[in-house]
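Consider the single chain below, provided in structure tokens and representing the form predicted alone.
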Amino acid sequence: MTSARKTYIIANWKMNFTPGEASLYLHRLQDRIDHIPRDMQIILAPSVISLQSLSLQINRRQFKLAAQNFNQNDYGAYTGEVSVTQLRGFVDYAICGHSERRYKFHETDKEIGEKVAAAIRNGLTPILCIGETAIERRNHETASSIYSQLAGGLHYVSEEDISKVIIAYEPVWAISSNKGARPANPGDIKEASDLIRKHISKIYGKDTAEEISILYGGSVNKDTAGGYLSIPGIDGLLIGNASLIADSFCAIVETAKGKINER
């Protein structure tokens, strides 16, 4: 990490808790984690259900809220579906591509392109991740893989706008819900921001490359989360499972503060 970017700690409680028990568990956490450091973020990623009740309870000072998915459309007879319009005022931020929204539901580069263009439209900040399969990393296809998907979901994305982007690195072999999953090493993981950095470079400028922030995703837990977070170029950590536990997550909260602090 570098002194000029911010560390995000992303927690993804994916499809997990009710608005009762998403309520119950952010009081926890509010009495749990205090004094923040300024360059540090933490951002809460609830069902679509529990945003609007979460955005009345939570201490925005000390924590933000982050839609797990969206409709890339801003309104429009999408029957079942909730536009990033609609989410104003809930969150400021917007995940978009997760590995489940692609191989699981078959979002493609270009749906998750207009994607983060609609978050960016409508003044949010979008975590797009991106993460090569087992398949691809055995055919030695990792390169392309990322490459392939930084180019769709940044398609729409001006050299004015880029600066609003966040970059999540999530090997789906790594991801600890995916059946055979496996850590990922370090030297996996710089060689993947390293090549994030050297594609932003040649289509957005090296200072650009420099300043964008690239988190980590994938089997994070309180025992993994310092070295994840102690890797060259990672600014953060996008968690799942380990999110939804309250003495992990706080863990890697309080190992977070820890790194930034040694800086």
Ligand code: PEP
The other form holds:
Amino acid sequence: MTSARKTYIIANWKMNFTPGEASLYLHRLQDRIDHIPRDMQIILAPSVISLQSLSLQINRRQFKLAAQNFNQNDYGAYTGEVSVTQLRGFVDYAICGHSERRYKFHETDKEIGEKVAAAIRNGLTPILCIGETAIERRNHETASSIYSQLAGGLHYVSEEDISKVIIAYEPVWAISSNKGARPANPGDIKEASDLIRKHISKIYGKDTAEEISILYGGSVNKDTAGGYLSIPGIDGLLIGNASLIADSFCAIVETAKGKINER
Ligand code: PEP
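Let's see the other form, the form predicted in complex with the ligand, since the form predicted alone is already up.
Next comes the full complex, this chain leading.
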């Protein structure tokens, strides 16, 4: 990892926790995690219903909030939707193209590209999730899937703005909530992150490819986090299930701090 790249530890709470439960969790986290190194960023992505209250409670010098999803339009007749324009006072980051959005809600690469653009337009850092399905992997289509998701997700991102984007490599078959999920092995992750940097290099140049942050997500827990953080080219973790338990999330944060101290 180059010294310029931060370590990101992101908790995706998905559709869990009431605002009260989310507040209690944050209280516990802020109590337990006292010092966070400057080159580390902890990001919580709660359900949209908790964002406003957590934004008032959170110590923004230590933790940041992310939206799990949003509509790509800034305003208008989109019943039931929330725009980044409405969210931007509460969050600093925005997850775009999570596989559950792609496959359960049929979001297309085009829409995801528009969401990435909307996040940047509104001053938020997009966290673009990409990753192949089990079938694509079996059919040796991992590289083409990664390329097309990157091309779609970054379609509107200029050379000037690419440094604002974080990429999360999350192979769909490794996400714990999926049937038959299994954690990815370090070799697969290294290969994917190399592919991602190669593609970024082709579009935006070698220096940008070196600078962009790439995270891994998929069945990470407190016992495996350290191994994943040791993979060259991996700058952090996006954590679903294991982030729902404060003890295990705090243990992952401590592991990440240890890795930073080893540098
Ligand atoms: C996710 O859904 O982004 C994720 C990484 O989930 P889990 O850690 O539960 O596999």
